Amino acid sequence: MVVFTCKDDFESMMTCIYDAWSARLGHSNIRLQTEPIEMPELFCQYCYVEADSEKTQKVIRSIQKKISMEAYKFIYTAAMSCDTDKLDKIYRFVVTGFSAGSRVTSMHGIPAVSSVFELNRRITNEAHHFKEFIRFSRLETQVLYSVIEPQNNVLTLIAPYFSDRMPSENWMVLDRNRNLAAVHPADQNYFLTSLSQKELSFIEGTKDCQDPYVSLWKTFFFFFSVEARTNYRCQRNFLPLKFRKNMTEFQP
C-alpha cells in the first residue's frame, strides 16, 4: 500500500490527488491522507506531496469539465472537514465522478459518494450554526471582531455571509483553533490571513471593555427570559454548549 500525504490545505490536497492518479498504481493500492500522520502503518510506503498550483488547476478544471460544477463545490466543502480520512474519501468520489459524470452527486447509494455527502452535511450545518451564533465585540480601534472555535475550517463559508450584511464595517472573525482570521476592511472584499498566537492574544487584549452594546445585549437576554419556563435541556438542543463560550450573553 502506498500512502500519499500532504498538508491540510486545498491546493496541497488537489496536488496530492493529481500525483496519486498519475502514479497509476491502481486505486485499490493507494490511500491519500493529510498530515500529520499520527500512527504510521506497517508495510505502507509513505510519499509526501508538495503543493503545486499548476497541478491544482488541472485537477479543478478536470472536475468542473468532466463531472460538474456542483461536484466541485461538494469537493471544496468536504476539504474543509476535520475528518482525518477526508482526502481519501474525496479521491474515491473523484474516481467515481470521472466514471459516472454529472449524475454522481445524486448517487447516494454508493459509499464513495455518501461519505462526501456526509462531510458536506456536517460542514454546512456547522457553518449555519456560526452564522446564527457569532457575536461581535468592539476593539479599542472600533473594529468589530469575533472569536470562534469550530471543529471544521468554515471561515470561507462564514465570511461571505457577514461581508454581504456588514459591507461598510471593519470586522474580523478569528478561528482560534487554526490561528486563521477572515478580515474585512470597510467597503472592500474580505481576505483570509494566518495569525500567530501572540497576535491573537494581542487582538483579544485590546477589547473595548466599555462597549455599551455588550451591556445592552446581556440586558436583553436577561429580561426576555422567563424564569418559570426555563428548560436547560431544550436550550441545549437549540444552542449547544460548545458555542456558548464565545457568545456575549454567556460571558461573565
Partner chain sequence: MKQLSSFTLEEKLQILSDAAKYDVACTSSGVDRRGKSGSLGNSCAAGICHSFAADGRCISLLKVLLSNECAYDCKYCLNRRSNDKPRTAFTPEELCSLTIEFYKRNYIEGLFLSSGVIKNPTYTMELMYQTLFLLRNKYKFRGYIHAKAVPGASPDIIELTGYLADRMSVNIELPTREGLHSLAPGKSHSAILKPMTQIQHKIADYRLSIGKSAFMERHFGNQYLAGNIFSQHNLHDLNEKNPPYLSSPETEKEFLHGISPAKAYFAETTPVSSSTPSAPLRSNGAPRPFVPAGQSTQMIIGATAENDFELLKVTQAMYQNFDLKRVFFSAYIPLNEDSALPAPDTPPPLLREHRLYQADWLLRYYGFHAEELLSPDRPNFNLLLDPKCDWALRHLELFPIEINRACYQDLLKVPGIGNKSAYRIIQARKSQKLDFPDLKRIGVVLKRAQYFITCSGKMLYRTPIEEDFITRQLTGEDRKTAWELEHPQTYRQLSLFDDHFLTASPTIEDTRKSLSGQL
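For the form predicted together with its partner chain instead of the form predicted on its own, what are the coordinates?
Left out here are the partners and the other molecules; the chain alone remains.
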C-alpha cells in the first residue's frame, strides 16, 4: 500500500490527487491522507506530495469539465473538513465522478458519494452556525474583529457571506484553532492570511474596551427574554455551550 500524503490545504490536496492518479498504481493499492499522520503503519510506503499550482489547476479544470461545477463545490467544501480521512474520501468521489460524469452528485446509494455528502452536511451546518453566532468586536482602529474556534476550516465558506453583508467595512475573522484569518478591507476582496502569535496578541491588545454597544447589546439580550417562559434547556439546544465562549452576550 502506498500512502500519498500532503499538507492540509486545498492546493496540496489537489496536487496530491494529481500525483496519486498519475502514479497508476491501481486505485485499490493506494490511499491519500493529509498530514499529520498520527500513527504510521508499518507496511505502508509513505510518499509526501508538495503543492504545485499547475497540477492543482489541472485537477480543478478536469473536475469542473468532466464532472460538474456542483461536484467541484462539494469537493471544495469537503476539503475543509476536520475528518482525517477526508482526502481519501474525496479521491474515491473523484474516481467515481470521472467515470459517472455529472450524475455522480445524485448517486447517494454509493458509499464513495454518500461519504462526501456527509462531510458536506456537517461542514455546511457548522458554517451556518457561525453565520449566526459570530460576534464582531471593535478594535481601536475601528476594524471589526471576530474570533472563532470551529472544528472544520469554515473561513472560506463564511467569508463570502460576510463580504456580501458588509462590503464596505473593514473586518477580519480569525480562526484561533488554525491561526488563520480572513481579512476584508473595505470595498475589496477578502484574503486569507496566517497570523503569528505575536501579531495575534497585538490585535487582541487593541480591542476597544470602551465600545458602548457591547453593554447595550447585553442589556437588550437580557431584557428580550420573557420571564414567565424561562427555559434554559431549550436555549441550550438551539445555542450549544461551545459557541458561547466567543459570544458577546455570554461574556461576564
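Note that the coordinates shown come from a computational prediction; the quantities given were computed from them, not determined experimentally. Note that the rigid core is defined as the largest set of C-alphas that superpose within 1.5 Å between two forms. Numbering follows the first chain given and starts at 1.
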**OP:** Return yes or no for V226: a CA shift of at least 2 Å between the two forms, with the rigid core superposed?
**Re:** yes
